[in-house]
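Taking the form predicted alone, here's one chain by itself in structure tokens.
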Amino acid sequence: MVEQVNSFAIKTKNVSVHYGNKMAIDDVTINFTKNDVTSLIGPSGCGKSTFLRCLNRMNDVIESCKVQGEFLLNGVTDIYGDSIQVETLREKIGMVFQKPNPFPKSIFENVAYGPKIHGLASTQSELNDIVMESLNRAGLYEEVKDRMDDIATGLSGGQQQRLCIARAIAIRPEIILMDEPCSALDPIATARIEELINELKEKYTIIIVTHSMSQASRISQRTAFFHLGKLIEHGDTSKIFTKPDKEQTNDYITGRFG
């Protein structure tokens, strides 16, 4: 069966990344299907976070970083093209980081910030609706609806991470990148984030870096295994974890290295 171009949220081809003279990503080609969760797995330092940050040009801020290759949003728009404004790109491709990073503002202002600067609401009522909808989607509204003016840093770690997810989806992205979003959370908060990811994939394409193979197997439809900057294997999660094509993948999955 031939997959249609418009079924891909992002297509990448022959991607290489250098930090100065050091190669971090070596000739990676991978496509990300819309409304799937794709997990990027591999040992520490294998390049998975570097690759993730290429997808919304977070590496642009690193002076020594040089990115080469093709990145196409929805199969057609060149992410690194001269006509693309980075701010506009990041409206479409949001990001949630490893450590929750709420602004030192109220819960309401954290979620309202993006819609305000991107002009997504023309009235206070519209802004209120966006904030409430985003908090609902992030599974947080019922917990914070009576404390919207409280400083966000007073929330628990798991609540802060869900707030950051609400902040990301408030600007109505198509894609959400997550860089080990559960690594700083306890098992209960992690389970809630995993439930949320499963719900969000109905509306968003999600690409997540995770150090937890059990998490990857639970939440993702597709999995990509990186090692030493190379993409070793990419495919359906069930196949990657039960019958991978490459011996190197099997060795990592079964704990023989990594």
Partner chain sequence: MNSLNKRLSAEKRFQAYGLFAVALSMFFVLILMWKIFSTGSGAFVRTTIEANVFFNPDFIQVNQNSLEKELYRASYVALADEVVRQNHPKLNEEQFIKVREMYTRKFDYQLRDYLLDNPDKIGQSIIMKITASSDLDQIVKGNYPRDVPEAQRKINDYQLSVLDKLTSEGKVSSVFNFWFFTKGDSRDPESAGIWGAVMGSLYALIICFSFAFPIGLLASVYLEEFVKPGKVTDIIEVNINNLAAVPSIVFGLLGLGMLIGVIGLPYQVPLVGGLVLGFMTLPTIIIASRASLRSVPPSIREGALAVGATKMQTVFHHVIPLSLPGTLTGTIIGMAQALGETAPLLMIGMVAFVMEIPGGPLDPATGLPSQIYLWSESAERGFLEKTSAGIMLLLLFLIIMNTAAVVIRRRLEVKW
Given for the second form:
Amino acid sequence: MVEQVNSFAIKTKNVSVHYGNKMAIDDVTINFTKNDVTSLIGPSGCGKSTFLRCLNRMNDVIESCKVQGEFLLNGVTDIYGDSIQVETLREKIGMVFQKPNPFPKSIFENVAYGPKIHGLASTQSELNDIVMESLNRAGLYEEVKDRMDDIATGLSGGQQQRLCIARAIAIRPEIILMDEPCSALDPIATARIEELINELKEKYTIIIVTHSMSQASRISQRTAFFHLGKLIEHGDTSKIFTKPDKEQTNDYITGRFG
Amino acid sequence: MIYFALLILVIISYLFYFVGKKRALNLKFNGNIKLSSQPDYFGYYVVLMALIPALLMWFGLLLFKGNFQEMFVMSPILFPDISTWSDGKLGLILNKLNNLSVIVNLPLDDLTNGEKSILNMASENELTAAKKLANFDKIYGWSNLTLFIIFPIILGFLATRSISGKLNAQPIVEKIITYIIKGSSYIAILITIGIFLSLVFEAINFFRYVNPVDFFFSTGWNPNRAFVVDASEGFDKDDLENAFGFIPLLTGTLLIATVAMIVAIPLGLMSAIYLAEYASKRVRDIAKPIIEILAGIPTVVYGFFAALSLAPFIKDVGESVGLPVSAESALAAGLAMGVMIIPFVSSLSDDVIKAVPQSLRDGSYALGATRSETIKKVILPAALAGIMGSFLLAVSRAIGETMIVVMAASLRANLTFNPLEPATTITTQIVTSLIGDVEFDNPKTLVAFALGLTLFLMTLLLNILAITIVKKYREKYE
Amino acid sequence: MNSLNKRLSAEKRFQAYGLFAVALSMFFVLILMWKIFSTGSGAFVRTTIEANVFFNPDFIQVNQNSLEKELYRASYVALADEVVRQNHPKLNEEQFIKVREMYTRKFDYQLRDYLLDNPDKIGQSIIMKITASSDLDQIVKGNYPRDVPEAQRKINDYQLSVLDKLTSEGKVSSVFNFWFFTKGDSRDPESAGIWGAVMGSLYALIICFSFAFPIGLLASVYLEEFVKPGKVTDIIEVNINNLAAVPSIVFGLLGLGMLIGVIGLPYQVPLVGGLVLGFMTLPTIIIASRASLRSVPPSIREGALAVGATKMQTVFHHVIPLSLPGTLTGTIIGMAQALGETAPLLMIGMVAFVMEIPGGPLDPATGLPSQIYLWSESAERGFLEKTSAGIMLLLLFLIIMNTAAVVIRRRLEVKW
Ligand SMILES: Nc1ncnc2c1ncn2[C@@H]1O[C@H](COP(=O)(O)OP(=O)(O)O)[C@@H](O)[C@H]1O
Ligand SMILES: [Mg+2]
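The form predicted together with its partner chain is what I want next, because the block you gave corresponds to the form predicted alone; please supply it.
Below is the whole assembly, all chains and molecules, this chain first.
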């Protein structure tokens, strides 16, 4: 049993989220296993992003958003508790957004920013190493190595998104949250990102929101299906996509609604 | 001296940034202590700790320098009758001493003739006081400078010492910066309060001399009646009667503003309509910036133009048709002001007209209405509230405008509604009463603040009214 | 059918009114510019009279070895008179006074300045172009008519005859008027310059910027990034909007009543002028800066927060730098308005006769617009062209500042 606890990167229990009076997440309990890719699927507006953003407290900045429930990092640290600062938490749980959002600075600066503010490098050469390694892992290094000082917003959409992934992994997180990272990209760029996710899962726990069921089935080991703010079903991807327990899940994956 | 001190302060804080950061890095790598903030923040921490008290102190010393000077030199031994002096006289003497103190210790050879005669005219006691003042200034300057260097160095040193593994600098620094940011945003409110207080305070002083009822309702304006050699001797009540009557200023202001609006409203509104509804893009791109140049020209230029060209021109034209026109007619000032306000009216009206939804226009065109009919019958009525709001803003502009009327309108109060006659305005009289000797114990000076307060309240009222109307209008079409 | 024609001609008339309004407004711009340029261009040249100057060491009582201080104090007034006598021999006393009047009263300064630059010329004779008096200058420029009765002229018949003689000898010439750009104010139009006022305005603008830019920027950061919308922001917002519409003269009264009256800052100095202009500019900067901050997309803030930056770091590392071009544009436009503001300067005394070029924000000074006002109030014709030339310079500065604002907006502003 003890072993089981430690194998969860994040455990949540009875999570509810309101925007003002409007309920967005209704009593969700779900645990995310370490070094797995977990897909969150469901029709748009069902609360996937909302739930994802609770995990690294990105919802804190939204005035009207109220989060209730229990969130444990590595089974012990209360994510919303006093024992961890929100900045440190986000150092451990990185995030990649739906629309690529590189800073309008140089490619190098984009990746180096996180390590700089967290003091992860004490010399310039250490910083260079971190940037290089992160870009490498994000599969971008070869494409940009000659123009590290170019402004990042000049990159193509797919490159920008990989840069954002490099930026996220440069601070050595344990978990990476991705909110529909491919929805703004063309199929080729999407394929590259999916490849990348496959490689990254060796080192990181990845939780990804996607509206594409084929993508979920290609990249994830576990899948969670949300509907109208509720978690309908959660399990191994193969099981969810072949013989789901719930009728609603079945309807959704066979395209009867959503 | 001040610049030198500020420069040193900048250098000191720059150095302390590195000292703080260095110490943090030392602890981290040599002492193997885990820091709770990034080394940079320890640098910022030390700088803020050293700099803020020093700056506050400097500000305080600057504020109270006059008081210190007074304490140091204005002793009853040198000036036996000092206790009977008014504040104004004290200020004057102190000013004189300040001027003397600059030259009193210089060798006679280096002085110009003017400076020599100043020295010769000063009394023995004044010279002694001036020497004392020169001494004081020297000591004050040097002690200021030393304090400026030593005080922050000590504080910075203490702050550096306090850096340890336990000190979490980042939240402290961020807290201080939050306070600074918050303070900045309150300054706008402080300025408003400052305006209000300084106007009210001096206006009350004015109303000690002049009855408010007299001021607001009498029709005579002869501030020179308050001319006295020494204001501290007091004033004769009879002299001040009918000396400060607000009514002719108000009518003059309104007369000139009316002329201005008669020029600006049709021209501004029609320009806006033409450019928004008729003009091709090319015409618009050329005409709009040119009209906006009118808004960028400083008002002193309009004033010069009005006084130099417009007024004589109007006088000549008037006389050629047998009309007696004053050389300082309200018409000239009003016309110049109207031209100045055209772009103001046109750009505000433009915004308002653009806010009218296309669906309203389409509805009218669908009924077969021509463009001008659509504009007159549909767009203007729909935009009426917004346009009225922008007119009110323009009126408030006109009432508060100063330079044009100072240069082109008359100084003589004249209760008239004839634009060919001279008229004076509130702003003109504020300027006139403050040019020359400013004596805070003479109603001749103080009336400027009473007029200023009235003007402030008038424009405030107009602005609030206008902003409310425009806001309501905007909401209607959003 | 008839009614349709009527409607169509009404349409035409309406359109014509509009065109007329636009054309008239543009006409005003043209006539204003034309008037300024036609009266002001004369100020850039000044009339000079060639004269033979002998720096007689006995007369000015200095020699080649004299110290600079002694050179400075030598008796140039007497030398000036002597130069006039030598160049116009055989004058009786009455004629001498008239001829002396044809030269500038600052003759002695011109001699002094020359000698200070060229001390080796002591004991030598040189040809110098001596500045003519303003009245003569105006006659030569044709601004004063010659063909009116003598009583209506500032230059009398005798002086005219001397002028004509000098002209025929080729001694009268026009040179570029450097003095206008390098000197402070003067009672004599021919030696009055704008530089003191330019420096006064410059110091005032530096103070204005140092006050209004940081405070405006930080205030807008607080309002946009740190505080929840509510009562406090509402009050500040209403307050800023109203402040932006307060007449400038009222700000001047604030400067006089508060800064000078209560706090005790000196009268007549750019420090106070700059602070008052800063108070006026603050709302403009805050409004521009808030708009600029709002245009930075939230995704940038999320990106920074997601890598663990604090709110403060997010704002200072990312949001402010990205909003800066917009804020700067607003600041420059605000400062351009401040540069043209005259009324507040009048209130705080920056409208006096100041000959010296101010050396800092605590020296007595005038500002560019208040200098223009001062000159415009002078009766002498010579100051008329100075006024217009001052206006031309002011407009030039305004054009430069507004162009800079446009360039910053085009070049630096990040498009999203
Ligand atoms: N900032 C917000 N304020 C108010 N309601 C929001 C906000 N963000 C999301 N919502 C609402 O919460 C619900 C869930 O949204 P979201 O989590 O974005 O859904 P998904 O990502 O699954 O499409 C939706 O109904 C949405 O309208
Ligand atoms: Mg979503």
